Structures are given as C-alpha cells and as structure tokens.
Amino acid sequence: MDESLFADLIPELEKSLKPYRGASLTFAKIPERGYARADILREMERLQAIEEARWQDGKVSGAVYHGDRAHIDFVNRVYALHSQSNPLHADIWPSTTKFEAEIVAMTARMLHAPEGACGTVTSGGTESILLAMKTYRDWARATKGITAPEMIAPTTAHAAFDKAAQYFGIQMIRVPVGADFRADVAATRAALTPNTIALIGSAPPFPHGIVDPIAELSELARARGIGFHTDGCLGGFLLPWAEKLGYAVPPFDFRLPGVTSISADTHKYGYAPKGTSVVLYRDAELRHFQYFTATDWPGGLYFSPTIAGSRPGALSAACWAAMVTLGEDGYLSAAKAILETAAKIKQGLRAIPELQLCGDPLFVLAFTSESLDVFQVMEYMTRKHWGLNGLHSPPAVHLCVTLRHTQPGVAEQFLADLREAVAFVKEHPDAPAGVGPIYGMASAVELRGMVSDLLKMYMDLLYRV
C-alpha cells in the first residue's frame, strides 16, 4: 500500500482519531507501578464527560438509542453485579443462562415465531449474521451435498453478510434494488442457482431504511427449500410496535411461512447496553447447525453456541433488565415518539426543494440531490455537529432518528440547520465535500481497492498509540 497516495489526508485523521494525545494520561507499557485507583476513575470520568455531550443532545444519527441518565444508571447498576459473570461456566452462572434463554423467548414472541422456535444471543448484529451465514452452509452441506455454496443478497444488504461470505467461503451474489429502494424480486429469482443456499432480505436495510419484499422472497426460498433470512438488526426491536401502533409495516417476521431466521439487535431499539443481538431460528435442528463442539481434546468436552467461548454475562443480564423493565408499554412509547418525530423530520426535508427524500421511511431518512453535492451539505452539518452517515450508490446521507431525537426542539433544530446548510452550499458550490470524494472514488471500480487500501490505513491509526 502506498501510503503517499493519502499524504494530505492521512495527519488530518491522525488528528481527529487521536485528540487525547499529550493531554491525557498515556500508557504504552504497564507502568512500573500501578496507579491510584481515585486518579484513574477521574481521568476515565473526564474523557467519559467530554464524549457524552457528543451524542446526548440528539445530533448523532442512530449510536445511542436511548440514552435517558436514569435507564443508563440502572442498566449500569445490572452490569456492576455481574461483571464477573460468564456463560462459558453455566454451572457457575446460571443465572445468566436464564437471562439468555428469556431474551431468545421474549425476542421471539415479539416476532411471531412458532412453536419450537428458538435462538442465542450474540456480541451484535454482525455476529447474528455471521452465524445464520455458517448455519446455512453447514446445513446446506449436510443435507443437500452443496460444497460451493452462494447467498444471494440485495446491494443494500448489510455488508455483514459479505463478511460471512469471506470468513465461510460462502460466494456473495449480489442483486439490485429498484426505483424504490427495495430488493429486486425478479432478478433474485434469475440469481437462484442450485447452489444457493439462502436468500436475504432486510426490515429495514441501513441505507434507506424502506424495508424489502420480505413475502415475496422469502417465498422464492421456501418453493426452493433453502434459508431465508430476515435481517431485522436495525428494526426488529422497533418495527413490532409501529405495527401495533397502526403503521404500514410490511410483513417481515416468522408469519411469513419461508422466514427461517431472524437476527434482531437488542441494543439498537432493544435499548440494552452496546454488545448484545439475537439470532433466531424457525426450529432447533437448524440452530444445530451453528453449535461448535470438540469431543477429542485433551482439555475436555468444549462446546459454545456462538463464535465466542468466554462471553461477558454482565451484557445479557444488563439487556434482560433492560426489556423486563421497559415491557410493552415502554417499547409502545418509545416508537410512538420516534415515529412521530421521524414524520416530522420527513415533512420538513420534502419542503425543503433541492433535496430529495429517498422513499418513504419510517425512521430511517435518507435524503439525496440533483442539484448539490449531497456531501458538502452533510460536511455543513458537521461544522454544525451533526453526526450524520454517507451513503453511496446513489450519493446520499441519512439520519437514523432514536430517542435522542425526541427531545424537545431537536428535529426543528435538525431541519432548521439543514436548511441553512443547503442554503450554504447552493451560495458555495465549491465548498469542502469531506468525505465526498472518497465516497466517489469508492463508486468507481478501478478506485475501490485505493479506498479499501485508505480504511485499512485509518484501522491502522485506530491503535497508534
């Protein structure tokens, strides 16, 4: 890699990545002798404090989905009396195996699943999806003889499931989506090959946020007796209550009879502390299929459910006292404020002209341009401290709207900078794009592996001490 090609660029990363250094306690060795505890519970304060005004007035797309002082203090309080729980030792802990098995059964109620029915719960979303990816080709080769498998997935799929197809040596067939931002039915169904192992859809994907013809595709797999998974990372925990709310929601859970799995984040709308999701299977043989087990080892029987062995127990007995707490009046209450929120915001951004909304979301809004460059106006944004996500294929950005959102005076405050922004751009059209030029580079085919080369060098930057 030829890191000259980003001379200009790479200190400036250095710089936003690393603002603590030489202001803050650094540590490159263990130190000859170990700190006061008081003066590290200050430092670890001070940082924490500075990095909560990022994201507690609601200028940061999706990140912390709730974010309420009291329901943190008490998750934290849950997390404390079980830092040293871990469900590796399940005759240790047991009480975190309860948690588990009543965050699979609470998840899967919630998504209609039938009996029999079942799951585990996970380190987040990629995690779910990596492990549906592997249960599909593990089963696939047991019961159908397939040893080069494929899984045919929408452009706007999470590239969660590109990971899988890397890690298992599973081949990524990609289709696209159409006018209105949903999966392709027609071409997945010229994409079947007899070596497909599973179709994907998603509830909503993260770019648009429209969710995908679930019924329609996970149709096509069950007439082909093969997977369907349903990714419902990003609006499992939320989508459920829009619906008993009376918004159109598509049909996208285990009603539908080809849906045979479901991922659904628990600490996206789940509210639950950062590091816990749910995988779920239409029944127990699949689930099978995604257990390890070693019976030859001289260090004994080992088994895990999931890619990890020792696994924090802190995270799912904090995510169990999360849900149990909140219950159905709480998830209620916290859709219908975001939803109403998001309609807001949505009403806002189609009065504004030269943007244009990206479908019809419901909390997902993701808004491009004919006349501007998107990501001058989203790099205006960032002056203003929004913390928005660029999208691509089309040039795009969106906000992800959470209960962050719905405090008071956030959405207009949102609409009103962002028509100061537009306003900015169309009077400056040469204004810096940020991270625009990047992104284009990323659409053209010769580009992409320059840009691969470029977000492994800011990896790189990541541990620079």
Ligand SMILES: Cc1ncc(COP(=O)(O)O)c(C=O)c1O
Second form
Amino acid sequence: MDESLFADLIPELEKSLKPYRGASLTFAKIPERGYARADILREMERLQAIEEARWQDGKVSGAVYHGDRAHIDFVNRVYALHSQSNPLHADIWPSTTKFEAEIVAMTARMLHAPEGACGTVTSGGTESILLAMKTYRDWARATKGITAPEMIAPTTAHAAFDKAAQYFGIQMIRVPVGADFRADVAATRAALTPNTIALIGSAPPFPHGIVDPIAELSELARARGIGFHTDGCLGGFLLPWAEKLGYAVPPFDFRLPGVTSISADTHKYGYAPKGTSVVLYRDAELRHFQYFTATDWPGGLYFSPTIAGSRPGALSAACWAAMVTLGEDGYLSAAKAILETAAKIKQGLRAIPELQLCGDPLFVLAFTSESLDVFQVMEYMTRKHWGLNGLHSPPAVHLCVTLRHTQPGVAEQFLADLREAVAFVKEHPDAPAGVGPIYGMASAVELRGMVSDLLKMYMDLLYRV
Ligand SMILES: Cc1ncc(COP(=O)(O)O)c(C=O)c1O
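Show the form predicted in complex with the ligand, please, the one above being the form predicted alone.
Below: every chain and molecule of the assembly, starting with the one above.
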C-alpha cells in the first residue's frame, strides 16, 4: 500500500475523526488507580451531549430512527435492568430467551410468515444477512451437493452480501438494475447456473429505496428449487405499516411462496437500540443449517444459534420492550409521520429542476443531477450540518427519512438548504466536492484498489488513540 498517495488526506481525516484529542480524558494504558465513577460519568455525559446534538434535530440521514427522549430513557432503563444477562446461558436468564422468542414471533407475524416459520435474533442487518447466506450455502451442499456455490444479487443489494460471499466462499454474481433502479428479472434469470444457491432482492435496497420486483424474482427461485432472501433490513419494520396505511407497497414478505428467508432490522424502524435484527426462515429445517454445535470439545457440549458466543441479553430485552411499548398503533403512527414527511420532501425535491429524484421511493429519497456535480451539492449541505449519504454508479445523494425528520420545520429547512446549495453550486462551478473525487476514483475500475487501501487506512485511524 502506498501511503504517500494519501499523504494530504490522512492528517485531515485524522483531525476530523479525533475531535477529542487533547480535550478529554485519554488512556493508552489502564490507569494505575481507578477513576471516581462520578468523574467518568461527567466526562461521558459531556461527550454524549455533544454527539446527541449532531442527530437530535433531524439533520442526519437514517442513523437514529426514533430518538425521542422518553423512548430513549425507557429503553435505557430496560437495558440497565438486564445488563448482566447473556442468552448463551439460557438456564440463568430464561427471561432473555423468552424475549428473543417473542421478538422472532412478533416479527414473523408482522411479515405474514406461515405456520412453522422461525428465526433468530442477531446483532444487526449484516449478521442476519451473513447467517442467511451461510445457511443457504450449507443447505445447498447438504441437499443438492453444490460445492462451488453462487448467489445472484442486484447491484443495489447491500454490501453485506459481498461480505457474506467473502466470508463463506460463495461466488457473488451482481446483476445491474434497470433504469427504474429495480432488479432486472431477465438478467437475473440469465445469470442462473446449476451452482446458484439463492437469489436476493431488497425491500427496499439502501441506495435508492426502490423495492425490487420480489414477486417475480422469488418465483424464479421457487421454479429452480433454490432459496430466496428478501433483505428487509431497512424496510421490514416500515413497509408493513405503510401497506396498512394504504401506500402502494409491492409484495415482499412471506405471502410470496418463493420467499424462503427475510432479514428485518429491529434496530432501524423497529425503534430498538442499536444491536439487534431478526433473520426469519420459512421452515425449521432451513434454520438448522444456521446453527453451530460442537460435541467433542473439552469445554463441554457447545452450541450457538448465531455468530457470536456470549451475547448482550440486555439488547434483546430492550428490543422486546421497544416493540411492545410501540405496539401496532405506535408503529402505524410513526410510519404515517415518516411517510408524510417523506412525501413533502419528495414534492419539494421534484420542484428543483437541477435535481432528479431516483424513481418513486417511499422513504429513502435519492437524487442525482444531470447539470451539476451532486457531490458539490452534498458538500454544501455538509457545511450546513446535514449528514447525507453519498452514493455512486450513478453519483447521487440520499436522505433516509426517520422520525427525527418529522419534527416541525425539518423538512422545510432541508428543502430551503438544498435550494440554496443548488444555487450556490450553479454560481460556483469550482465549489468543493467533499467525497466526490474519492467516489470518482472508486468508479474507475483501475483505481478501485487504491480506494480500498484508503478505506483500510481509514479503519486503522479509527483504532488510533
Ligand atoms: C437494505 C439494508 N440491508 C442491510 C443493511 C445492513 O444493516 P446493519 O448496518 O445493521 O448491519 C442495511 C443498513 O443500512 C440496509 O439498509
């Protein structure tokens, strides 16, 4: 790796990633004498207050999906009650396993799972996806003798699927999406081989928020007798309520007979604290391929349903409490507020001639620009303290609307700032483009290796004191 290529960039990144250097209690070794709890708490409360201000007022895309003070205080209390619990020890904490079984059952019911469907609680969307793909790999090996497994996903499906391919030795076949940003069914059919173990669709994908044609894709999988995973990490806890509210939601859940697994993140629109998700399977036989058992280890009979061994039972307790305190009425009213706010922003976006909304999304609003550098627009918004997501292929920016954005005035402020950003970039063609040049490099095949190196250096920085 040639670090000199990024010589200017790294110090700048380091400065922005380490704002507390020299301005907070810092330890590169365990302190000789323990600090007073009150002093530690004071310091941590100070940092928390600085960071809460970053997302509390609704200027960040996604990230915090609920965030009302009373809700946070409630789930924190539940977390504190169960902070010692570990579902690995079901004998000591049967309450945690009860919470997890009920989280799975409630999620399965919400997604119209048939009798016999099942699942597990995981640590997040990525783990749910990793586990589903590992499950299909082991299932296909055991039942079909497939030893060189392949999976097919639209280009827009989450990078966690590439991670699964890398971790579990599965060949990933990416299929381009159509002009409407939805998976291309014909291209998917053409990519099938005797080694295909599963197809993937998202409801919706992270980048542009347009639900894939899951009915058609899952039928392809069913006809082939292979798995179909709906990635509902982002939409699994919002689309069911959107449908009940009368929005046009394409079918994506277990009502489609070809859908054999779904991931749905409780820590997004399920409004649980960060650290939980649910992976569901149409039947228990499939779930068995997810499990791990060791019967000859001197440490005793060992088994774990998910990747981790010991797990934070408190997160499952807090997730359960979040789901139960919201109830259907809470989820419905949250969805209504989010979808109405998103509709207002969509309308405002469509009225800015220099920007083009990507497709007709419900709550993840991505826009490109034919006449401007959309990353210059994003950089202007960053300077106005908006935390938006940059996308590429094509270059675009998105806002994932959450309850934070439903606060009075947020949508209006976003649109006013966006109009200002567009006017500024039109007048200043040399305006800074922030991450734009890096995204540009990532779009060029020959420079991708360099960008990957940069990302590794970025991760190294994260662990620098
Ligand atoms: C569609 C989709 N799938 C998977 C994930 C991964 O979820 P996590 O970050 O919880 O691992 C995300 C995250 O935003 C997502 O939007």
